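Quick heads-up: it's one chain on its own, the form predicted on its own, in structure tokens.
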Amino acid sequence: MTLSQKPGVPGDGSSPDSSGRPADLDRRQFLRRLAGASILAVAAGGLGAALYDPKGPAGVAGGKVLAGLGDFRAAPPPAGQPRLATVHGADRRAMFALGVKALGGMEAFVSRGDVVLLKVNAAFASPAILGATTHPDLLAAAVEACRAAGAARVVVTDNPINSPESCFEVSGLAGAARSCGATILLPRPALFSPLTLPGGRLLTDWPVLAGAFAGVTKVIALSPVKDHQRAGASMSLKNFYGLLGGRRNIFHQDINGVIAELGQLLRPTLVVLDGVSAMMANGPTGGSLADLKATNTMIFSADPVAADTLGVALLGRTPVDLPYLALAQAAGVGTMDVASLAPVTLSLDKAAG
């Protein structure tokens, strides 16, 4: 019932039945409305069935092999400088900064002239409350630091699995990308070329982004802190499975090894884990609020093993729940030791006092 109607008086023919049919209506008169109705809602779903994309661009056929998609990492800190920080509070973009002043500055990972690519995790057609996708306000303080920094370009990309432009703009991800000059790059059949991952045993001929790493001289990822029905979590190395075109699903048959392939595409300059409110059931797509726990966290490093070694925490897990963290470990993707990377850990509140 909308504000503008008035309920129904017994007696007044408008008044449902105990059917719920309204007394006026002969049988065949409902049946039609009700026909009309389910016919309403099959449209509804036909928009969202239209929405959503199972298998993503394929590439252009043809074209070069690729091994991999780069090596991003800057020059390493100083011996016992921190390449782990972890920041606890609720304002991302104060968070951001410190745990960036905490490894070094940005100017450690991100050079005058750099262009950047920050690889976000924009599934879903998802507003940003619901903890889908990359945060806005996320994305925002890494396009400022980057630029900040010095960078010349800075480009946004994904490759979601419903329609690209209803993921970016309803995430608000766009917005925020448009907000602070930044480039949102959707992508495109002629942007993916196959790879063959060396001695890879998923990723072999398959299509990836590579054409948005063109010209691109650093990598950041930032991701959400997610449940995951068949990985156990989404996070960090995870969020490299949007870079994947084709029928990618098919490698939820072994998630577990082909997210550890993923971390063997690119070596990232930085990643962010963003635990600020984390999904706690139902990822990775999630949809209410009761999904969600204030974890009140941000993690960083340069090491997407050991960020989600530390992140996997906040879903209540170990990571021995994520058997992908020990393969990619053994891939030589990262270290699940975390304490050899000098962690430190830091307060909004203490960096305020």
Second form
Amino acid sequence: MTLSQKPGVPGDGSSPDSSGRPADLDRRQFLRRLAGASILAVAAGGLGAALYDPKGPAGVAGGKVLAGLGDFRAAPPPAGQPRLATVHGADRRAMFALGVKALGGMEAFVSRGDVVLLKVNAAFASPAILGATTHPDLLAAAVEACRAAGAARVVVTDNPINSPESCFEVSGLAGAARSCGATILLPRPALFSPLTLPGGRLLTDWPVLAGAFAGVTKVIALSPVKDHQRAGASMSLKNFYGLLGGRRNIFHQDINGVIAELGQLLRPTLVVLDGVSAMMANGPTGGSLADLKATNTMIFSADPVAADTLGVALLGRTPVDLPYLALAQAAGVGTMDVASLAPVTLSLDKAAG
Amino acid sequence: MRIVVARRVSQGFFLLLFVWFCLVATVGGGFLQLRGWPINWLLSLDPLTALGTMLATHTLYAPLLWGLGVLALTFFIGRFFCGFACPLGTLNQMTGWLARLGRAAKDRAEDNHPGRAQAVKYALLAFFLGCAALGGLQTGLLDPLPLVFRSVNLALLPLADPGVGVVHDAPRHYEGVWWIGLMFLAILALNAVRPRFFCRFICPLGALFGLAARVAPWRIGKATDKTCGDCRLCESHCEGGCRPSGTLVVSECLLCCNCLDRCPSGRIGFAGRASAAGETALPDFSRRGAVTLLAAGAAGAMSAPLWRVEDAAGLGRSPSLIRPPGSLDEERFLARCIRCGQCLRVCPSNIIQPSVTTAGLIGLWTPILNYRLGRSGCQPNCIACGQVCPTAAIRPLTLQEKLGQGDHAAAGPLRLGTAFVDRTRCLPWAMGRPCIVCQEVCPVSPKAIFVREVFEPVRGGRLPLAGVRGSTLALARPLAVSGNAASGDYYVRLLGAPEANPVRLVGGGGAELALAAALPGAASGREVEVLIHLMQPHVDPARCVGCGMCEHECPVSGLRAIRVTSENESRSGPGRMLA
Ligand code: SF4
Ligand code: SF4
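Could you give the coordinates for the form predicted together with the partner chain, as opposed to the form predicted on its own above?
Every chain and every other molecule in the complex is listed next, the one we just looked at coming first.
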């Protein structure tokens, strides 16, 4: 203060000078500069105060925000009503209708005004006929059923392995979605947020596709049945891998552990396991018709553990071959005791005939 | 309509077309995607590409016929392409105009005085043609069309992607694109020094047009050399630096037509005869100019064998030099690639990258595959890069040919290289950790990666038993493994019984181990060992197509534990690795 005033004093004292005006100008200029400097100084101080960080940076950046992607389960049906349905046939659309009807109809899962997220498996830019991705017919059937049940919006998503645009385009999923009025949501960096599963060992501070769930009220997973060297099989639970971002492959070091945690990440409204044709070998990519076998089965349940427990038989394997089933059951994701869900088996031919 | 208005309309049209072609150069069927737009048409109009590849390959690839058409038209009416069509020329003209807003007419006229340095571009042209004649096509480095496509597609458009997602949802990355962007900025900035700096002094395509324009029967010029007020208003807006007020430097006129528009007394016009005030052309063939051109051409021709001495394309080639599917063998590839970046731009995986050093100096900015970057390896069902290559340096493949199906079954699938497992980095080989992501993503059926199963003792896994209850073992000392003992990957075997089948651990930790079944022979006082069940990947080189899915997805994120190198690539013909 004193310092800034001092140089001004001689100017002030000499203001009634011979000419008068230059001193006036001097003073005005000085005041203007003083004001400018003060504004800048205050602004700098304010900026400093606003950004003040007394602790310094943490070792790892990123907040731990989410604890799960949500519980989207519908109200459980009355006791005794089937909660698991197996449909035999070859026409995916008709099988879907029959399976859903057996579980109480689409209205039991989707109500008027719901925003439904369909989690497909679009992992590879591979044509539908090779069975590496969710079949577009199944997607179309699901979208139409959701809309018929009054869904306000149907969104289809996955975070695939190949380039997302190619995956949805080549697999025919984009075409199916377009033609029945569902929107495809491609993963982009802004849609991922970090998540730490309570009690999770593997999914801690890990990016997940949370942005796809904004406003969503129901989630239906549509998965193909595929062979998988490391996990034994890729079905409903393994399909949730597609909700992870980052270099998620490190979880293959404990694949059963991570699949069990994937089951806790999200409680779906319904899972549909499409075993109309199963990829018996060379999974999960396939690449040849020789890898496929017509197994003519589709499984419906709200319980992914139960669905996968049944589905593994299509690959000629047993639930014991998939240690993640027991782990997921222990973690409360679902039950391997299929009989407790009052399962029904239907056949398309009989129903039609 | 005034001719300059027509010119501006034409320039605007071609600029918009250029931007449109850049925008839609992404794989897909949407309106803003490829869906059959002729995105290479502007590149095909380039006679320097046609001439260069003709010299280097002794053939003229069909789409490049357009370039000869443009050249033919230039023979008649001069450098209309520079003035009316070239998108880089338009950008140069716009920036030069912006930089001179409010500048006095006299100063502008001074800027547009023709100078000796305008002959430099002819020397550059001679140099590049000399290179091309000996097989090293380098025109694309400075040829304005490849240059502007490369710059905008690789350096400019990706800036609009991250977060905003203007063209792509995920950000695009290009190695070393910094230099491409900087060069583009420099070219635009130089317009502040002189209007159309690049066009006047550097552009080898302009030089080619300049040579062609010398014979043009219809040309701009003064109707009479007398009675001109010498106001030099024409020169204050001359884009070519060709002195329309005096002796016209006819090779430099790029038909901006500003002189014609500005002349207050209408003395300048199009006519079927030379300018009445006299004409000259660059370079002057009679004397020094001819020598300079010859020297430049010879230097270019010399540089090609020098590259061969370096052997960046032959035995001395980098093993990581992997070209996109359908690329010709290295020699023929370099005779065609003009570095326009179309393939880099269109690849949905974003794995095609501009080479900075991998392909040697001769291959600067030519496309190479880098499986560490991008979204995944080369997608089996994609052939986009070959479809957009304007010179067929990457052949337009069919899917059948790429996959080795149908008519191509005998030749087998196209191979880009071969994957090698680095056993010193691979988790199951080096760290005793299960993984095999590579096996999982290998898209070949049957898979090129197969596994051998082994059971390996884990560190600190020898445990004395304190008791046995059915399938539960009580331990004298607690188990401490670094992984998840209940993950299904851990097994137990009686120590000293290597022949016995290991029994899977289903739970454990602490002082108890739960097994999937009773362990025969287990009893208190005996020792068991904990084993980890590993599947160790092996590559079958006879099946591997080198797509790099495995390398891209390998969780060892730095130097991957499985890597593709160019061994066994189809394009090298007799360079096979296996007998
Ligand atoms: S064929 Fe392979 S390298 Fe070429 S654009 Fe498609 S994915 Fe990219
Ligand atoms: S590079 Fe070879 S081993 Fe690796 S994924 Fe492709 S085909 Fe399979």
